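Heads up, the chain below is alone and in the form predicted alone; it's given as structure tokens.
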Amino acid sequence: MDFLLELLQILVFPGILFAIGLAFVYEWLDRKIYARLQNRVGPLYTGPSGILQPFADFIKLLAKEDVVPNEVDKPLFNALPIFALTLSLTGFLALPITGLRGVISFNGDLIFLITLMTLICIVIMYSGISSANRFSTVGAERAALQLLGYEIPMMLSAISIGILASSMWVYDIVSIQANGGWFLIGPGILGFAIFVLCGQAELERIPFDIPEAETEIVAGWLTEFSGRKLALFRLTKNVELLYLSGLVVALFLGGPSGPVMPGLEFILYPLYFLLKTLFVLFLLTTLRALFARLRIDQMVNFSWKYLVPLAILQVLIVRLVV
């Protein structure tokens, strides 16, 4: 009974199916609060207020033809975007939402969060070396750049937060929230900040979105796929941003913590964390808006010169206080 109870949480709730549907949600949001922003209507046909646009594109780029290009590496061109939703995927099963800890939870498993999104672009990386195409090829250049520029003041930020609870575990992290207040109103606020940054970088969204400059290199490191393969990737940076916003609340806003009723935990849980992941969403759709995308040494030079020693920083003033 146990083992069937574990596979419906790893597969339905709050597992991959969830998480596909619930990105799919959280891409028509972004489209839509971007679009209200530039004072355009975004999604609008497909479904009540064009809320089935996301999936009706995903199912339109899986019907269309699966070019493979001659000169590609055909293993690692074809098993790339099959391991870059594994990855998302993997990292949403360890995000703490129907309780205190994730479907993955142990000691230690921060680092490994961390980790999978380093994985993430390390597999973009090899998507467009792999392609044996100009623009991919600069597009996977920029996009190993930018990751040696926000990988290290986010990975600081991230540890900050650990120092402040005096542990790797996100369960510890969400636990000392959930009974003394978020990180994010007190000495985590910095690496908040750093963090929402970062991570709109490794989500290559506006103004970090220079891997895949369309106006420079046709699409970056997707220049080369199509079909199956690019709906693949789509979904794996919808499920991207989930994750991430998913990961922002665990840190800094007290996971799905809130005040509770006895008995209506699994209710409540999972609403607090739709509620503050929606929150960490708006501050990426802003930021989307705000701002026009930045060259990839401009961005190395700001992640250098300014977010680096930040981060440093917030973890002096972190150890200050703990």
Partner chain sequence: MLKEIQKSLFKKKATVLYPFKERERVHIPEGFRGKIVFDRDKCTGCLLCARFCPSGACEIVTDEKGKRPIFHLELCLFCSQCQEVCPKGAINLTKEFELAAFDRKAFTIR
Second form
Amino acid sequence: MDFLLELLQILVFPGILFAIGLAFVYEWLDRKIYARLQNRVGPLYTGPSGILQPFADFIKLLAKEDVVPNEVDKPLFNALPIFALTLSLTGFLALPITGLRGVISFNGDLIFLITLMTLICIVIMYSGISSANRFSTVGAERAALQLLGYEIPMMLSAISIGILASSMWVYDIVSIQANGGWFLIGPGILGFAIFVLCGQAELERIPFDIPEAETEIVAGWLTEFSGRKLALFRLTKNVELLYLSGLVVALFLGGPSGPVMPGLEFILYPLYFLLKTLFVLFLLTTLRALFARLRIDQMVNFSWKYLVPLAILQVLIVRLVV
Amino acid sequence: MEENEVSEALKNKFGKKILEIKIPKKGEKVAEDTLIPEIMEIKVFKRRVFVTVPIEIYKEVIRYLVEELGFNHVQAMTGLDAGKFIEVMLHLGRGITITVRTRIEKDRSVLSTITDLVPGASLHEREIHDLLGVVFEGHPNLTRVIVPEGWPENVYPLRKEYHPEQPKPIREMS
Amino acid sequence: MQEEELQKTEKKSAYELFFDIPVGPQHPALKEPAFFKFRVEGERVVGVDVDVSYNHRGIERALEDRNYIQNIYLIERICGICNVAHTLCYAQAVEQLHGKEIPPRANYIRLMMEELARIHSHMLWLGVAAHEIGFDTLFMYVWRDREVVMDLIEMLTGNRVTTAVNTIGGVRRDVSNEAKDKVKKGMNVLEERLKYYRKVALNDPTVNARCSGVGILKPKDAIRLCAVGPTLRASGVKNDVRKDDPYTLHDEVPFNVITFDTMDVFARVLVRIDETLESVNMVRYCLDHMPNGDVRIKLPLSPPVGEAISRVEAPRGELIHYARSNGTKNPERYKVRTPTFENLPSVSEMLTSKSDYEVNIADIPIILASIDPCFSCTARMEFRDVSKGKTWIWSLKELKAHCSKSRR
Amino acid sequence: MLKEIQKSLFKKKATVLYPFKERERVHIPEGFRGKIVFDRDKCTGCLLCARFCPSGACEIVTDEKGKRPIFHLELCLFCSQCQEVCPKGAINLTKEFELAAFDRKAFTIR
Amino acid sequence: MNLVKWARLKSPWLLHFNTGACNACDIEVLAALTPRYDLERFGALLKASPRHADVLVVTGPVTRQVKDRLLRVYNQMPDPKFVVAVGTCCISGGVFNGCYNVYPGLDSIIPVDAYIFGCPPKPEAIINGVVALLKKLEAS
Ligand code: SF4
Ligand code: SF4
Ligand code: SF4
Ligand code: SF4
Ligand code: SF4
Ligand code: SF4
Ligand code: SF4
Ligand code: SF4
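Requested next: the structure of the form predicted together with its partner chain (the form predicted alone having been shown above).
What follows is the entire complex, opening with the chain shown before.
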């Protein structure tokens, strides 16, 4: 029974199916809010208010011809999209949603979660290189450079939270917040800002959409992917968006915790989780609407000049507080 | 610089060698037509000078205009097939537009380049070389730039004897 | 086919450190089919190849086969964006051949349309530039507000873009009083919005990061390479056909020639925004001072034998038409030299890294966009009457030769 | 920029929900140059329209009443030159702008 | 209606190709994406890579030089793909009809699914054309 329940948890709720469904809804919300901020409506006719739009995109891409150009490194080219999706889904499973623990949870999983994101980025790099297209190669190169930029401050700000909680276990971090106030309102505010900015870079969204800058290098590392593979990559991106907002929530906003009536945790926790991730999503989308794209050297400079020192400052602050 | 001053300066410098200097004037050439009874001035014809020079002093005149009178902006260069001759017109300007016109024979169409005076004229000269077959002596890189590879040697598309034709459809139309 | 060959030779070439990135002819940064080849070293541009022949349509030849009235509409379609400037220039040239002047009210309407078109073109450019640097929100906002001027143009002429308003001997449509009020209201909205965008351009950190110090064109080079229009004015050179060679009513209607001296993309942004504000004021002046009377005189179809040169300050700079008539209903020769063609040497200069500043791949679109290129006219100019025109590639060697020549 | 973004969050959307709703908000001004309508009864067959048509959209044919133009909209620029030259006012450009078809010969005005 | 067809109808991604237009049509296509018109309502996104696109939106007369590029881009697009010709000169050459460098219409090069008349068409007309194309596909 336990085993079945666990399997159910992994596959359906709050596992893979839930993640995929939610990822579609989040992409829709992202597009809707983005459009709204630009004073237009966004997807409208696909399902009520266009809510099925990402789903339609996905299905359409699945059904489309899948072109594999001759020059590409075929095994890599075919495997990488699946790999990327698996990575991001694994990350999602480790998020606390229905309770204070994720489906996968072990001591030290914070490091694991952050590493997952780096891995996704590396997969992206390889996809760029494997497509043997000049735009893709430049995109991959940029993705790697960008990784150098945001990786360290992101790591540092996550670690500062670990120090605050004196644990590298997401479960501990969440439960401390559930009992003693969110880190965002406490000493974690600087870390929150850094983490969200770096997250934006991780997700390759404006102002850090440098690796897929449309006006410069067509679609960057994505250029050669079509059909199924493109669908998987898009889904990866959406799950990653969800995963990142979930991580922000877990680290800074107390995870799914909140005032609950005993017995109703099973409903209220996911609800809180949703509300909080929505807030983070809104933030991320506003950031996207607010800026122009930076140049890669500007991005790296910005990161090393401001983000890294600030992240170190954050660690110091945390040291003082603890 | 005013039109008259340019004209005077050119006359003083080159005297009889210049074939013609024309400054279209305000009010000139008006009212021969019957459609409009009232006489109107020509306002837009200000600030134009047309100078016709023989091919021998073409470069001298331009050097004088560019270096001493300061008309160092090449506005355009027009080539034109006028039967036996090819007319080349260089439109120089800063404020007013001075058109230096010269004629070359079609079968021996050689003219000296002015790229050493104004680097910006390079593309204009290559264009005329390509389309009309004028050879600009001393041009650093006078290759055919416009016509496609495999274009016949002595066919110049802007000459009157060239008859263009529309490409054929590659696909049957429904 | 050709592309593959290029790639092959590339692999064999001695430049092992370099590789080429083709931008265009199908590329989101250039909705126009021009072809640029940049030689890059890492992210740094060290050379540029240009091919703008993709848009050659055979217009100048066609002009010789059609009569003067038909040519208005053909000329208009050299470029959809500055169609007002093109038809204005054409109409002026033919009126010069006729030796006739048009009624004053027609001149006011022409000037007003020209400035409205400039507003539309500059706002379009501002949006495109924002899009180039990935600032889609600004792009959306600017284009949303641009609809104001598009609606006005549509109301005045019957189409949003191709106005077909200038004709030989005047303009085709009069402006009613009702329309005048609407234009005035529209101008007020636009002025407010433009002032706001000026503030955004000045204050937004990412815009500044992307535009300042990028695409430097020194005034000396600008003059030597015969740059025109806002490109030249952003290098601090006061030069404007409307002041140097006033046509229509530019000697009557007050306006300032905007210059800016930081010589970079940022300067080009601000020059264009300020120019648009000037245009708003000029439109207002026209509305207030427009006399009554005819808007058109009848001219015969065939002008007398003669020749004429007509110059207009199009949104992108000086536009020149040369017309030669042989007394028949078709022109003997009609030559068009458009601003982008004249600006191409300058943009190549901007795009090549120098000892004192570097050009990044990421800067290419915004630098290219900063001259507001319109390759339909350029290709038409440069590749006049070529039929099967193929690649004209401005090779690196050639480009360098060109640059060193100009520096001498 | 932040303020502007916040404002548009609450402002009315600029979008006109054109094809399905809000058709009335698509404002077509007087004098819009759209689809051509031709009045056979007014036409005298003077052929001025064909002579000045810049793209050859105006083809002259002979029917039972004599010479007359037909308009191939696949070539037409909607420049209204034909409307302007027609001495009888037989040609009019209407406000009809929804000109999409699956056949390039779909719009031939007789 | 089956799921795949529904998805296809709801998610037409566009690729814009200029074959030598006067840019009036191009700016109108672009304008159709901006707030006033907002093609994204139909799920349409402007894509940069031919590999991602479903609908090829062509503007301008097809010139000799651009023909090969057009064919290449067309071939790069994964099936199923649709072509929309926007503007008179793309449909038939329009005002450039008869010029020696211009083919007599896009459909003399590649098959075309929908034509949008106008020079240039209003953005609304372009939206109308896209919707008409989708309706035709729905009925098929
Ligand atoms: S620069 Fe921008 S507006 Fe111009 S064609 Fe490219 S994407 Fe379109
Ligand atoms: S590029 Fe020039 S010569 Fe060629 S068709 Fe166009 S207008 Fe004529
Ligand atoms: S310069 Fe550009 S905008 Fe002006 S007419 Fe030429 S193509 Fe059009
Ligand atoms: S006056 Fe002569 S040229 Fe003019 S429309 Fe009549 S017949 Fe034709
Ligand atoms: S640059 Fe040329 S092609 Fe581009 S919009 Fe202007 S006129 Fe048209
Ligand atoms: S509107 Fe213009 S293009 Fe169309 S038929 Fe009339 S004259 Fe010809
Ligand atoms: S101009 Fe008018 S009257 Fe003459 S043929 Fe054309 S439609 Fe008929
Ligand atoms: S259809 Fe007309 S407006 Fe559109 S590109 Fe062709 S000539 Fe320009």
